[in-house]
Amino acid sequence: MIFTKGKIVEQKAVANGYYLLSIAQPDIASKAIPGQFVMLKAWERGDLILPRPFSLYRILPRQGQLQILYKVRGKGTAEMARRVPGDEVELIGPSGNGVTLPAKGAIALLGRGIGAAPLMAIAEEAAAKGLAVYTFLSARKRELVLGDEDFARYSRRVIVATDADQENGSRLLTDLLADLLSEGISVDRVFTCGSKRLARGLVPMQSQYGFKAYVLLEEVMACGIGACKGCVCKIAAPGGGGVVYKKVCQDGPVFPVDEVVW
């Protein structure tokens, strides 16, 4: 993990809301790998003093760059979102566990709204290790759906649905990934970020079509190294026995599914 800063390159809005932010950090950029996040503070306010965490939407390695895909949601964001080329920020990182990929194979990616952040990443890496990736991605609207373009790159399908538009009868990504596996296609592992009813989906799903799933946590987290334990989930007991308590930043953020405790 590296205490450092980085520079930004290119600030572009995706959507009303939503920003890619490129940074120049090519230690951070060299030792990342998909999964992973970073803390990040981009002010100099007496009011905001702790960073915020944000995963990686691509990693560039030989451009010693990275991408963070964000939403405005508060005065953290929103003060990023002013931000320009050229302008420092403080960053801590490459953080948690990143996923681990099959050898050889396919995987799905469902992601919702946001949610699709941390798994381009996944795409890009799985498809440069001769993968076959499918895509599923949902949100309100339309205009709300993130990084479809981006996925087309890497992904052998991908599979848009949205509440407002009706956009595949607004039908739930688990049963889009249903149709798709009763095609005869088979993924060795799936990843899914941006909806814990999704996640929980997939749980039922693993025994009936021969998959692993995992789930890239989201939760707010103050410090991201493990000290302030503020980002604690229940996970089920090895055994049956009850619970136990995991930091998403250091255990995390990507879990097996069935071991989360919804």
Second form
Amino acid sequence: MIFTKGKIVEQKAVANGYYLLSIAQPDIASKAIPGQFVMLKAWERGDLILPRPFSLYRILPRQGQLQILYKVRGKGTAEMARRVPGDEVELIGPSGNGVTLPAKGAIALLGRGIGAAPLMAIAEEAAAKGLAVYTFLSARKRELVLGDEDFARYSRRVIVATDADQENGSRLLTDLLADLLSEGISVDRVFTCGSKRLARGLVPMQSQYGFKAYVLLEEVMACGIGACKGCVCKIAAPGGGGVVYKKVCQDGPVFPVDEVVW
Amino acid sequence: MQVDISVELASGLRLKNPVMPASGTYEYGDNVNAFDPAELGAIVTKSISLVPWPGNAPPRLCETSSGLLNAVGIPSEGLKSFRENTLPRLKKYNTDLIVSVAGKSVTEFAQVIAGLEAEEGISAYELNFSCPNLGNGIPFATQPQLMQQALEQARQATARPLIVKLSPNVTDIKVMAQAAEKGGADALALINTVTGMAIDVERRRPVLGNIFGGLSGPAIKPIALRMVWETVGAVSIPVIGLGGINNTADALEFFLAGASAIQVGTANFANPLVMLEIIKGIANYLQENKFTKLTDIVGLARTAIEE
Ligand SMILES: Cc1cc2nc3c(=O)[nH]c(=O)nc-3n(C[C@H](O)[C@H](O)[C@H](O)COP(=O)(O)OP(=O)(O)OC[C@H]3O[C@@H](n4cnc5c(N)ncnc54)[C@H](O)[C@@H]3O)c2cc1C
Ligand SMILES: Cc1cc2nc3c(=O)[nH]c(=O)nc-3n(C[C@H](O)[C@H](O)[C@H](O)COP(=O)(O)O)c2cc1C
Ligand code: FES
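One more: the block was the form predicted alone; return the form predicted together with the partner chain.
Below: every chain and molecule of the assembly, starting with the one above.
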């Protein structure tokens, strides 16, 4: 575990209340893998005592930088949005297990809203490994479809659906994935983030289309390193019957969709 | 000039420094420590129960102003797994090891301890009496007689030092402290978390899966300090102070109130180096103020008002 400081290089508003934060932190950038996250604290306020977890949107070891795509939700993220280039933030990480990509073939990424954040790093690494990437993004409205231009660089196709603008008839990303697969394209692995409904929808599709699907889960965290036991999610007990609690920070945040009990 | 920051918590239990992690707030192992845990005055484990406990349903955490509400509920791997999987790892660190023990019945504490007596390398047990007992659903730590009974059984199960951890959720902490002393405690640790809750106004329901949780962090420090002060005045065994300690100055307040050692919990989450900083900070403070040993400042704020 690395506990260190990073310097903000850029803070860019990407939509109303959504920002892309670039941080110079070479040690974490050289160690992190897609799907991992950092605990970040960007304030000195004594009333905000915990760091907050954020996925790595991009991992840039050559530049020694990390990028975080975030949505202003409460006090901590509101403080983050006030920081400017040159300011320092505290970081703990890289945390969590990250994803395992297949050696060859194709993957699909399904992101809802801010759930696009961890998928970007996956797309970039998959493309670098020569995998075909199909990206599906949805949001309430077009401006909240995040990172689609970045995704386009690493994806064979980026398919977008929005609720408000009726793009793609506001269809579920799982249905749009099914459309793609019925064109004769096959994918080996699917990663999703940002919507329980999408993750649940992928469960029955696995056997039908022959892929393995994983979800990146979120839970409120205190430590991010497995110490507090606070971030648990429900996982089907091995051997069936009952539920066990697993720590999202240490056992996840990536879980097979069929093991999660929603 | 070298200053002596070691502390004696019981006969045969001298810690190299007075700083320990609070039970349940610190992990030990590969890739989770920002410094070598051997630097700690002692390692304190998460509370261990006789059989595995799953813990409470999520959500388990909610940050409040200057505080953290947790309803983790002591998930435990249970005695057997602890002995086989966790204990061997913890013994490797070159510092004292304190095993925190939890139970739901008067006999359970002694049973867990009995199951650990054959193990070498355990310096002391800390008894966490804050979970509700199965009989009446009320925590031991708020019922002096029941706590004393459980403690007396634990006392018979071991010759190792016993540290009793007290809950702040009582009318008079002195009553509990004296019951623990009578029951055979070698030292006391206080405070555990303060019961509280939070409600989500958008969803119009309690935030925590368990409805109630325990408040920790800076918000509870004044309560903890007052209770440590009262306890030190009421018993003659050493007191370990904790609750909201965030830096060296916070720790010093507890020593000046009469605590012999301190523990740090919630502050580890934001600053994984905080305990190391406090260990160094205490030594610096003693040096700068021309004290030769930590025990010179223990309780000084008490004598200040007596003069
Ligand atoms: C592994 C992981 C990766 C994450 N990655 C990203 C990311 O890349 N970009 C991003 O914008 N956000 C991400 N999040 C969510 C982010 O951590 C929260 O939005 C942030 O902690 C909110 O802090 P705050 O102080 O602004 O809000 P608070 O004031 O703490 O809370 C505001 C509201 O948000 C809710 N909330 C707080 N934390 C979470 C959470 N973890 N999940 C769901 N609801 C929450 C609270 O219950 C409350 O209702 C991630 C979370 C996890 C666990
Ligand atoms: C997430 C969490 C888990 C805890 N688990 C335990 C536990 O297993 N046993 C115990 O005796 N106390 C437990 N505590 C209480 C702490 O040890 C400590 O008494 C309390 O948090 C006050 O100290 P702090 O303000 O420095 O955190 C826990 C506290 C937190 C925040
Ligand atoms: S956040 Fe503390 S155990 Fe996961």
